[in-house]
Every structure is written in structure tokens, then in C-alpha cells.
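Given as C-alpha cells, the chain that follows is alone and in the form predicted on its own.
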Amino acid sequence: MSEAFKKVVSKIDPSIGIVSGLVLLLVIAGFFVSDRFGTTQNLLNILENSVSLGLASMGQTLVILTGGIDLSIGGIISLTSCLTSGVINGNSSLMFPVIAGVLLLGIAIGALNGVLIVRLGVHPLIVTLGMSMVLQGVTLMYTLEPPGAMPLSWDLVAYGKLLGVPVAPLVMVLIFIAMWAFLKKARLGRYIFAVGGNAEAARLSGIRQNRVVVFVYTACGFFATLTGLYLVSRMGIGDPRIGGYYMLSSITPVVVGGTILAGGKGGVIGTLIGVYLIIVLRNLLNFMDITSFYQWIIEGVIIIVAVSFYVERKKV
């Protein structure tokens, strides 16, 4: 690569330019694929498909922001989502009691894992890829069908709507800005950070960073139960394979959103704006026809492509 493309890489604005690339395809669907786009139930189906992939990826920056990865993301929304559905299988008197022991078994799970790496020292993606084997074959032991049944009164948290606007599309984007405001304003957000940029200097400057990591894992299982759930109200019924889409699919908005995978510089709200962007672009190319297969294949090149321009970014 010439220099003097290094030169023009090293000035460009992360953000800037994951914003022109949302605008860009914006401007594309609305003018050159379908006319379809813009219209409001198709706008709205973008923020309501942006919700489950939005929270699982805001688990997933925590982590990566401290210079891990968890990959046992979607086995915890494939078991969360299976138990909620099949457990309270259509009786309301079980529905809040259920979902609260999920969302403790989700925490639970993600401290394990924060404390697992720690205590043994074993790399994240190792802790987390074993996790995620365990919990995927512990929800097909559990069942090999979608379970039992959600009451109608869940469909609101997927399909309630305020003065016409999905509420949870709103809830979504309060808490990145709320986990925004987290991580600059409060000290264990900046604590994060500090684990994320330079381990060492972090320790001897007393941080205990032991105690950060199990903290990200711990939210991260927290926000994959989240994640689970919602598709339960999307969809009436848990799904044992669902979350294999989003084990690897939940880190994709984090790299195009700018958080390095090294750790220590990125954010939420990159995050925030990286997902529209991976949304609309499926979006774009349902409306062009184009197969699920050739997408994944899509995804995969903008992840290495903004890997590739963050690393050149980094080395000028």
C-alpha cells in the first residue's frame, strides 16, 4: 500500500465513514433497487429487525472493548429462548417468574466464563467457543423442536408500538446511550477501556482487572438472554438453533462500528450505527433477490475489509 494512501487512511474518521456507507446505501435502495424501501412498514421493519442483533452486539463491544470475544453468545440465546418458551409452554401465571430465572441462568453463564478465564488463564475465544459447544448441545438434550408456546401478552415486547413507533426499536437505542454514558461518565467504564488498552499498565496502576472481565462477561450474558427473549416474543417459541447465527454475526457491528478486536478504542455507539448499516444491507439485498448464502459471504468481506482498514489506520 502506498504512503500516500496510508496518509489519507490515517485521517478518515472511523465514524464518518461508517456513516457515509449507511447513507450511501440508503440513498442506493431508495433510488436504484426498489421503491419498496421507503416506504414506512418496510422502515419500520429495519428498526424491529435491528433490536436482536443490536443487543447481542452491545454484549459482545463490552468484551471486545477489554480484548476479548465470546463466542458462547449464541449458545445462551438458543438455551434462553428454548427454556422460556418450553417452560412456561402458553401459561401466563409462569411467564415473569420464568423469565427472571432465565435472566439469571444467562448472567450466571456469562460469569462463569469471565471467571473461568481469569481463573485458568485460557484465551477467551477458547473458553467462550467450549461454552458455546456446551450449551448448544445441553439445548438440543433439552429439545430438537421449537418449544412450547409464549403467551399472547409477549408479543408486545417485540410488536408494542407508542403513538405508531415500535417501542423496542426505542428501548434498544436508550440503552446504548445509556451504556454511552456508562462507559465515559462512570470509573469501571473507564476501567474497561484502561484493561482493553494495556493490561500491565492497568494492574499497576491498581486497577483490578480480574474483576473487569468477569464484570463484560457477566453483561454480556446478560444482554444474550435480552437477545433471546426478544425472539421469543418475536417469533411465539424458542428456537434450539437460532443462536448460531448470531455467535459470529454479533461481532460484525462491533468491527465495522470501529472498536478494535486488540481492545481498548472503540465504543457503543459505533456499535449502534454498525448494526443499521449490516440491517439495511440485508435489507438491500433481500429486495435484490440475492440468497442468504452469497450475504454471509458479503458480511464476511466488509468484516475483513474494516479489520484490514483499522489495522492500516493504526499503523501510521
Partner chain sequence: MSGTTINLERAETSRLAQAKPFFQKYGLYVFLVLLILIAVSTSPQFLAPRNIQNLLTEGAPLGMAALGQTFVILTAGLDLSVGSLMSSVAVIATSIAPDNVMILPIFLIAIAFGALVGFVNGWLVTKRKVSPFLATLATMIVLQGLRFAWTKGAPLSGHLPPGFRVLGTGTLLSIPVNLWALGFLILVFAIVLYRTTYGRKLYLVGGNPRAAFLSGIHADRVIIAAYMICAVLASIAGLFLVGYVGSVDNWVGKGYELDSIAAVMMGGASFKGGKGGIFGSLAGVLVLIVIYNLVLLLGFPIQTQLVVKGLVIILAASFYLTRGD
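Alright, leaving the form predicted on its own aside, put up the form predicted in complex with the partner chain.
A lone chain is what you will see next.
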């Protein structure tokens, strides 16, 4: 083994090694479990299923890196998915203005989370919990049923293919790579780690923490809205209750991927692999005819096992 290779390996976070190893094990197990596991169709299935969870967890990762948490992702997804299909209502000429408006709304909600957190000084969990209730309530006041309809062309977002390759899963991976580069190279990206790692040191070194915090919640609102728009494309319609699932599920891939809740440590690549871990696991359990009830048990156990391997606490 050459020195350079060793150096590269030693730089990789051990949690990424563990979670990648688990994904690999699951894939190998998959070939034994079912002949259909290795088919192109199933591979595409896994890739498509990972998009919405990936987008939601992307924003959650940024927030958790600063030591915060965002419970309002689910509310944003429900609201934006319903507004999109409800307002457009099959009218293709409305499509682009409405989608732009919905994106702005999601960004504004995220920014409001951030501003409330820094201005009121209330813990992010409480602010975003309150926000999630407000958003879920507003969504249910707007509609109790999946509203309106989307023009057929919007299907392309979820089902579009380029030379036989589905575009959405590819774009999702590209977003993760871009965010990885942003966190590593951009000044703001490094500030995100600094604020989560040691807020006092960050303050003393002249980082405007409040701006960093507002930025991550804004970004989280943006990614949650993307998730909503993607789901509208996938199902062809919004759903006032679809977001509930993402409120806590968006956290699982982040922590399984090695980002610690205290902040300052981890990254988006771990989250991406964490997303695949969860989706492949679910796929595998479906092939084994294990109902979702047992899947929950397994998901809970995975959180505990994965997290107790990593050093979760950095402060006493």
C-alpha cells in the first residue's frame, strides 16, 4: 500500500467507513435474498426512492452541523406540496410562477426559523416544533384532501430519463457533491462547522454566528421545498399529510452517517450513504416479506447501534 493511499484512507471519517461497510454488506446480502434484487429495475427503484429522503436530509445535515435541529421540514413539505398542486390545478401556464413562488415561500419559512432562533434565543427544537405545528395547521386549513392536479409535464422531474439514466437521483447526488465542496472550500461552509464545533471560539474569531445560523435554516427550508416539489412530481398531486414522515426520518440518515447532534462534526457524504443504507435496507426487507412493523424495530436498532459506535458527545 502506498503512502499516498494510506494518507487518503486515514483522512476518511471512520463513521463513513462503517456506514459504507454496512451498505456493502446489505447489497451482498441482497443478492442472496432474491434474484430480483440485482436487476436494473430494482436498482432504479432504490435510486428513485432515495431522492426525497436525500433532499430532506441534506438540509437537516446543514442545520445539525451547527448544533441545531429542524423539526419543521415535514410541515414545509406538506404545505409546499399542497400549494403547488392546489394552486396550479392542472393549468400549465401557472406552473412556473407558482413553483417560483413556492420556492420563495419555503426559503422565507426557513429564514424565519433562523431569525426566530437567533432573535428570541429560543432553542431550535422548540422554534421549529412550533413552526411545524403552524405549517401543518395552515396546510390542513387549506385542504384536507390531496388538492388540485399537476400538468403532465411536471412528471419529468421525477421520471425524466437521459439516455436511459433517471435524472432526479443523479441530480440529488450532484447536489450532495456540490454541498460537500461548499462545506470544504467555501468560507461560509467552514463557518458552519466552526459555529457547531465551538460557538465561543467562532465568536472570538469574528464569525457572525447569527448569519450562519439564519443561512442554514434558510437552506434547510429550500431543500425541504425541493423535497415537496419532487414528491408532487412523483405522485402527481400534493398531500397534506405527507410531510409528517420526514419530520423525524430526515434525522436518521444524518446521524447514522456520522454527523453528531451536538454539531461541528460530520458532513453531507455520510448523510448520502446513510440515505442509501436506509433505502437499501427497506428494499431488502420488502424482498424478505418483512412488514413495515418489523422494519421500524430494525430502524430503531440501527440508530442505536450506529450511534453508539461513534463518539456522540464531545462535551461533558
